[in-house]
Amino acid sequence: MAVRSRNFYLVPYLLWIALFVIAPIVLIVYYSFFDVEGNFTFDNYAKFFTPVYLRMTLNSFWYALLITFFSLLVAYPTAYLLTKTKHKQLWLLLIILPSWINLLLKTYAFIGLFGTYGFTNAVLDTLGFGRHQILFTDFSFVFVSVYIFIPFMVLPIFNALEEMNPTLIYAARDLGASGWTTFRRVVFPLTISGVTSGCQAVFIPALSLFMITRLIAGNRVITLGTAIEQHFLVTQDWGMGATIAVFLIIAMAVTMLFTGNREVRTKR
């Protein structure tokens, strides 16, 4: 009777993932197969080889990549330094708050902020450091990039320092041990669960951006994001866009499967 009962309570939760999850994937595998005219074909397969796409494609990996370095970077000591003040919940609060704006709306604050006669810009002029190109660049799709995404690797990271044994620190520091051998020896290993977990979380969204490509870097910086939507938008081409979207799916599930086992391994 119990097991009648939980698996009826799992009906729900099937259903949702067969019309939201399942049929969408269906869908775009089953488009990937057509051309704009209609006709069932392999060639745009054959086409995402070709040098144009696969350069696109190291493109999403590599700033999606950087993306994820530079998230890292910031958020391990911003999460190492919130596990060690009083009020740690309510700062914690307030890095992830930004995360309930709407993309958009912090995507045109930026470009408010990046413009040639912008707050940046002005300060940078009262400095006396002139007037510079920052939006548009490189620089301003990454810095934009990681500043969203933070508060998603804070969080795995915050957790994971929080449920770790401080009297293991304790130890280390009484056989001896460094800061830094701490850190790398104790520290670092214990939370790599939350490391593992914030990377995912920024890594696989980081690699189909597209709008902030558009509004940030001025179409410099052309992702696989970005020419799913020109496929669909501009050129109407659903079958070449439905191709790139299945080899975004296969990349995202290697890298959460890749993720997931490196966590188990390092569990046991």
Given for the second form:
Amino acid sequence: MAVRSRNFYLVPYLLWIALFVIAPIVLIVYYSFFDVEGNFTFDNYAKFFTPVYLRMTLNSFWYALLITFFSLLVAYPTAYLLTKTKHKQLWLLLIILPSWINLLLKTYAFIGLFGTYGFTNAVLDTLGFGRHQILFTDFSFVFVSVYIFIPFMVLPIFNALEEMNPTLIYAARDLGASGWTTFRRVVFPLTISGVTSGCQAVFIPALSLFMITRLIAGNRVITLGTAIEQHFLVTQDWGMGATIAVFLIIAMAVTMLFTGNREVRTKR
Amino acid sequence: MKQLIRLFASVFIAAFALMYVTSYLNSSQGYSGGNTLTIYNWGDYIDPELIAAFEEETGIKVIYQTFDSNEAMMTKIEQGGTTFDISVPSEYAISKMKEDNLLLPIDHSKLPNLTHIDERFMNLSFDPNNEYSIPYFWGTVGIVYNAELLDGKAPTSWNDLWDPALKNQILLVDGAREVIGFGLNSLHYSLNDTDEAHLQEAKSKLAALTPNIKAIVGDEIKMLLANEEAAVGVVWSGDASEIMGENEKLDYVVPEEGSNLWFDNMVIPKTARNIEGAYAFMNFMLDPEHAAQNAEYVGYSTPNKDALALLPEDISGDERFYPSPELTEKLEVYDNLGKKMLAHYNELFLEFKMHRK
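Since the one above is the form predicted on its own, can you give the form predicted in complex with the partner chain too?
Time for the whole complex; same chain goes first.
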């Protein structure tokens, strides 16, 4: 009886996985073998290896890497300082708070902030730097993306830092390690799991960003996400859209595998 | 186990209760099968007062839903989940929906007000004899410019966009047919051209425009131009009239090489239930007074000649939105190029977007 009821509790989970994880992936792979007119073909895959899509892939990876790097650069010190503050839960809440607001709204706000006659330029102007084009540049794209992803980076790092046993730091200091050595040899290796899961949480969605590329980068940055959106909504070339999605899934699996292994190694 | 069953049961009970409440609320407000009309139209594309007037006149309750692209609308009608009685697709979408058997033929004898429509807008290539569609609005694609930011210069042709003085000053609407279309037009080719050599020529010409382009955006283009974020924009005429209403420094021109002439027509999709109601609504909207009121509210060009006569002179005499016959000659309607060619246009557009400054 006990075994049977345990299996019974598994049913919703298995159903969920089958319906919302496996079935969509199978459908995507299936669609990727059809052209616009519904004929079976491998052309979509051949097309992916043409310079246009390869450059797009390279672009996506490059920007995703930049976004992840800058998020980490901001998030690690933030998380570290958070663990030292008095009301850390409150501060953490304040950092997570913006992620409760709709993404589109935040992005629209940046159009206003970064515009030629927006707030940022008004400040620059009064300080005597003159007006510059901020909107529709690489800078604004990376900046806004980093802003949006920071909570996802801070949270796992904060948790990893919290879990760390503080006596290890005292031990390191007692044994004569300098502040920097303690951080490099003790703190950072112990929180690497937080860093990798943070990087995964940022890098993978950053690969397929699409809305920000239009609203903030004015379609001057074209990523795989943009191409998928266009193929599904405008061209109705579902085959090509699905093919790009297949490559994104592969890329994500590789990323997970790569970062996952490091985590295991450091745990030992 | 018991808890789980109890949980499921309470969810079911709650769901049925809610279903009962909605159906009760709907019927108490008069929303039931026979006397409702579901209209599926572009956002902000009708004077809401006209809907109220129609409800009062006929006693039919109108359910009004909106879409923001032909493709999204077609997908929803194809799936057939909702019963739309009237929709307002653009011309190329109409010919595609016809091919896919998504439309019902229209009986002209049930539309006495159809005589008010200008002959020019009837019997066009996308729908011969208006078998499936009735004109609603029409317009052009052109250039919106801010004369003040351009030091008094005013573009008159597509080729003016390539002027080096416009460096980083142009906003384009994010549409493959519009952008490739004006690329072809600037070379004096048809915007329905399918000749590969011509398309490649247009593509390399567009590549040379890259330094002048500030951004390629969607609906935000209206807000950005009104805020003087850029001096020049390529937009649809209706958007232009809306932007000009917000910022008086802006002006609109239909380029002399020719441009796109588009139509949004009313159709009855296959999903329709209240077909009589759909005819009543179409006839209501074709009435010159109602059409004039709608045109004044929406700002697009009306195909209704008797409504045009009712409009004030400063609207009906405005050559920017009701171009002269000579210019109209040079305007072209988008042909349905077929899925394959459309995919090719999009491919070219994607390559164009990938050019870095």
